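Listed next as structure tokens is one chain, alone, in the form predicted on its own.
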Amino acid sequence: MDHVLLARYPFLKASAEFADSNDADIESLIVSPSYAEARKRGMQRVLDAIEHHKVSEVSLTSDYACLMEVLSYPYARILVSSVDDRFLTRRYALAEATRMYDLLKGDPAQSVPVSKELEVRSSIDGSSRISMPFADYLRYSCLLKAAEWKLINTELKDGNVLMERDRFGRVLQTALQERIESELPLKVPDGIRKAVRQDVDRVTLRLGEMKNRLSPTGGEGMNPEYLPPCIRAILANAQNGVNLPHSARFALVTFLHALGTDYDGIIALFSQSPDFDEAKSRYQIKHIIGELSGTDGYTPPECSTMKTNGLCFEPDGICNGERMNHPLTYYRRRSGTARKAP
């Protein structure tokens, strides 16, 4: 098989075998000087996921750059696995998934091949378009939200949903990040994490300080003078002892993790209400910030969301401003204006 193409998709199986027939193992790819360009590379794919959410391109005009290419990923999965942490992974599988679906644009005949590796059936109909059962469609669809992806906008013949093969390259990506995050994180001996170590330190650190540029406060913890009138008001009641509707307890539990604070903090503050059920509640909070999912836990509602559940309580002219649709917004906005005060 082409030695380019294997290098291209590493998620092949036959992609592993080509692997296999030059030796190359884990211990070997762990710490043999043979596969530095491996490991180097294997580092760039995660730090491409952190930064650019798409594993960038290299050149590949030998074997032996395939060869590296391939053992890439592998110990990509290594080091994303041995961080173990859930936004990392997310993050990588994405990148991975979204660097094939650019590979199925330029070289769109390898989509049938590829969807059968990820075991999504599928055919050639007798226009070249492709063809798939509208069950594996929905399964794939459901988590892609724009309206033209509905089951309504599409064209079914005889229980199939009809495709362009650039469209049914977005259905693979999707295939291929639910494939990468159900896999990750792997099973890492403690001989590999030891040697692994040092490069595992730099994804570590280079993670943080992209989700400090991400997070609302800039990691620095929420300061309450940034709070919007709707949040300030649900916290004020929390901390007074108020019992809250079940749709304010969700909109303070989703906002305050959004800014960092953890299952502690946030168990703390409701143990102020009087109907307050440590059982009850410590399910609730950890069912809503992620912990009992393996997830990021649920996002916090939108402002039109608020204002339907009648949480928007006395909105002042940030609220009132263009462009604001979101709690998260009005802290981002307000905190950002206090940092470039003088």
Given for the second form:
Amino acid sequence: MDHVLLARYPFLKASAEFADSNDADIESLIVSPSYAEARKRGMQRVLDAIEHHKVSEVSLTSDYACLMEVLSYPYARILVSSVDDRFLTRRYALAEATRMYDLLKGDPAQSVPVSKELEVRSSIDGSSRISMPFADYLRYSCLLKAAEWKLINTELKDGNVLMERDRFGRVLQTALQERIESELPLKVPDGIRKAVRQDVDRVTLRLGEMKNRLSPTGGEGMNPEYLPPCIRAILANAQNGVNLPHSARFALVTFLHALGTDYDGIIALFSQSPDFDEAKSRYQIKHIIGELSGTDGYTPPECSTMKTNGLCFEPDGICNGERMNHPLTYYRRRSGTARKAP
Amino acid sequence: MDRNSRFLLRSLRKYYKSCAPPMPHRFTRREFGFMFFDREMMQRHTSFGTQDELRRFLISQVPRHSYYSTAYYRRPGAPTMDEKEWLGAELIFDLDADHLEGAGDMTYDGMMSRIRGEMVTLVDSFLMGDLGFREESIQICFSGGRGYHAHVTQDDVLTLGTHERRELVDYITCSGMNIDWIFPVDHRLVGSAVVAGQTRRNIAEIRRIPSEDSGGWRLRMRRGLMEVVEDVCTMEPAALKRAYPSIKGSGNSSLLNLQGRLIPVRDSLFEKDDMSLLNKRDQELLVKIMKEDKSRMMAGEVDKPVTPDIKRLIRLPGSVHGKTGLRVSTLTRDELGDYEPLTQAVPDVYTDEPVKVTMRRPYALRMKDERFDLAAGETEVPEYAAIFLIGRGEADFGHASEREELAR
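Let's see the other form, the form predicted together with its partner chain, since the form predicted on its own is already up.
Entire complex below, previous chain first.
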């Protein structure tokens, strides 16, 4: 296979074989001066993911450049694995997948080998559209929320979904993202962890900055003064041992979780409830905050849902203000950390 | 236990002694659940290692209702869902008389033939049609009560999650359809003129019609549109408005005018695969009928919460439904076509021996090719009919007068 292709799609098995055939093992990738370029580019991949949602392009004019590009991929994975932070892993997976999607747009012929690698069953039908079994389609389309991805809005024929190549590219993007998320973190041996520590520290620092920028609390702990009246009321009830309906517990747990309160912090609040049953609460809370499924958990309900559930207590001036539709928005506004999404 | 329950229990035990239910596919991975005549609580988290174990259980316990999990578990007998460890689940479609409007006023027979028709559409048009399942991977089941189930066991659907299955429900019931994807609007330059030194372009908006080789709801809507066009061209305005309520606000004369414009171009619509021969208002009227009326008429029926539930218990085929005495029966697609539950799902072991019953109210019934027109009060019916009537709460076992005498 063309070396440029291997460099562009470094997750292919053939790319790993290309690295092997150049005697590039992990050991030398980590330490050898001849692979400094690969390490630098690997670092770039991760920082691009944090800051731009997408791994940037490089020019691949020589075999050497191709080899460095191929090797930068495993190096980036080692860094991400060493940081071992789910936010980073997801952002990195998305960035690699987005890059692949962009590349496929200009290079549609590659979608066939790529789909094979990702174990997405597909074939090209008579009219040069892509055809894939609906069960496979659903696994990825369900992660894409827009209505155009609903099965009813696809051409489904004899169990196969027919689609244009560009849409298939999005399916593959989702598949690669899923694949990378499921593969990472890799187990990184202590020796390697030590050797890459400097780079890991740099990534961790940048990651922390980005998280602070995105967090409703601006990176500081939760400040009870900024809580919206609904959450404040539910919290007060919980602390006074009032038995809460399920919808109230759900709202409180998801809200606190969104502000960065961890499991221990949340359970401490509930332990004062009269029917407190730690085993049961543990399961419920861990389920809601996604610890059981290894996901981000549920997002807190918006104002309209809170109203429907009878949980909107004593709305104040901010609640009644313009464009206020979510308790988290209230918190952001109160704490003055609201800023335009990056 | 009252006399009715004792009678039903005796009948069900007789059935279970006569035959063992076929075991579900990979039955050692399934959870079983039961409800009994003499206990309120459902017994769950039961598993069976052999068919004989299950049979002995059924004969000794005689459950009123028997269920098994559509899911496969690593440890089906474990007491919590976490410990069970979900491995996959059959894809289930359930059709029940509950959703029928006016089901209360229908006879059991009438109700069941309506549901059967819906099941045929579901299987032919959606399961074997668009979704492409092969007949051998679909198990059709009469539920023993008021409905039918379809169980799909094709390998690649077993691991579909709740969201994915909900998408299938939306597909079948036509929920979330984007009408502008079905009939996309093209903007076509139909002329231009230079006015005061500036070129003014005349752009027409034209709805495309999906072609004959398209798939999914596009193709279904193309065929639906053909029927709608046929109706608009041939029906009286009043009848048309009854058939398509979304246009009931239109005046009769404007519908007649539409008819006049549509008749000369109707065939060209489907040759050109677009509506360019119609004006914008006519196009939008047709699209409105398609969106608001026709698509619903072409949608399939399924019980919406059942399909996405990947941890559900469902009636065990080969068991008996305790409220009808009818066997939960698996059918082929051919058998479904003219299936008569009140004849074919009656276990052979139920006899024709007369049984004294007291009817709570008048009831008409056709069962095993016999007609029963029963008045309220004491009567005798064959055993099989007695089981059905007592199970459904239409009759009580024995003659009330004899019991009163006995009491005196």
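Positions refer to the first chain, counted from 1. In this text, the rigid core denotes the largest set of C-alpha atoms whose superposition between the two forms falls within 1.5 Å. Please read all numbers here as calculations on a predicted model, not as lab measurements.
Remark: with the core as the superposition reference, the CA shift of Glu322 between these two forms reaches 2 Å or more.
When the rigid core is held fixed, the Cα atom of Tyr35 travels less than 2 angstroms between these two forms.
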